[in-house]
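So this first bit is one chain, no partners, the form predicted on its own, shown in structure tokens.
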Amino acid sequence: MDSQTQMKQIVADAAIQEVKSDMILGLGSGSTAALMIKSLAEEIRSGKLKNIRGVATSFQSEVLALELDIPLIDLASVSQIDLAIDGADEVDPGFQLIKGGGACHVREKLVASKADEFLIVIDETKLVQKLNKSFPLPVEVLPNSWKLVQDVISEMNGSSHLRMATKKAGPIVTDQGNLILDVLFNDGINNPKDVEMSINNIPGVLENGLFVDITDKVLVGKIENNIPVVYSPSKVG
């Protein structure tokens, strides 16, 4: 195992000890999250956690847990998640997320924002101090509107383009059947909140993948004396 799937692993196990039984948890999409996902059914399978119920935020997410036998209930069937675990593509000092590197971050946004707690579980090359200076923000657009909605992000100083697959010809689809416009700012986001706001305001955008001030808790895999190791950052600002 390397020491970036250590480092996650460890993580993703650290996680699992914040579930309590009877909670209905939003199952998070991404490499970390998987094996979150796996390490849960194994806590189930042993009996140490019991009546869990999940709340997918992919069909990644969803497939992994059927396969493993942990009970899915549907998104729209509930008004509250206890508890939300999920990985992240950056992470701030304040919280602030960058998502979407899987393209599944209109559904995680969702679960997230039912959930009583957002646990956010990463390795610690996804801390950074400022939010796309390197990893672009992903900005889920209709079909037909990605040429126009790039247009207005380009007065905004930002560049964006389609985000094509690796394994078919053409763009990448979302789970609802959108393109996602993979978006580089002149010096990063400084403003995660306005920024967040305005891109939801341009016709044709379903949903980008800033995560403002919806963050209660990240828990951060690294190696140390050649050893992983957990721990949990404070929250700066």
Ligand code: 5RP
Second form
Amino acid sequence: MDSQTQMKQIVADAAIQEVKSDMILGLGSGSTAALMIKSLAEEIRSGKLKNIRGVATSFQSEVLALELDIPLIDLASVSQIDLAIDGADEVDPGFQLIKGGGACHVREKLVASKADEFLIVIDETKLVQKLNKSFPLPVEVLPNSWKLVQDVISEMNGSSHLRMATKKAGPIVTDQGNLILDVLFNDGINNPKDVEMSINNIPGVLENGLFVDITDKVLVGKIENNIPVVYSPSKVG
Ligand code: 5RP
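Having gone through the form predicted on its own, I am curious about the other one (the form predicted in complex with ribulose-5-phosphate); can you provide its structure?
Okay, now the whole complex, with that chain kicking things off.
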């Protein structure tokens, strides 16, 4: 196992310690969340956790949960989620996030917004001082509006490109049947709340990957003296 996977595994296992029987649990997307879902399945199988119901944030997490016999309920049928656990692409010192590296941020944000507690699990490569200096901000757009949105974003000093698929000609298509623009601003993102709102205001945009003032706790996996360890940083500001 490479060192980044070791960091992801230890943080995924640590997150499951926060889960209690009878919880409705938001199941995040991406490789760290997938490890968390596998650890959860182990705990359910061993009988340590009982009566867990998961709410999937993507087709990926839905398929994985079904394969691992984790009971699922539909987002539309829950009014409240006890705990949502998810990965992130960038986390700043104030716990503002960029998500959507796996193009799942629309449902991830819906699930997070319904959760009493939103727990982020990352390896330490995801910690940044300022968002969007290197990781592009994913923006989900309706298929016929991508050029229009791209032009407006360029007026906001953002450069963007349509995310292309691998092993399929053309762009990637999200779980909702839309496209993704990946956006880099000239000097990163200074005010995540303003940027989140301004981008979502552009006609044709469904949702962007900025998660602002929604994260309660972050667990970080790192390697110390060749041993994977977990810590929980304090929020700054
Ligand atoms: C998917 C996400 C993921 O949580 C994010 O991309 C992190 O993924 P990984 O754990 O594979 O690094 O937001 O839309």
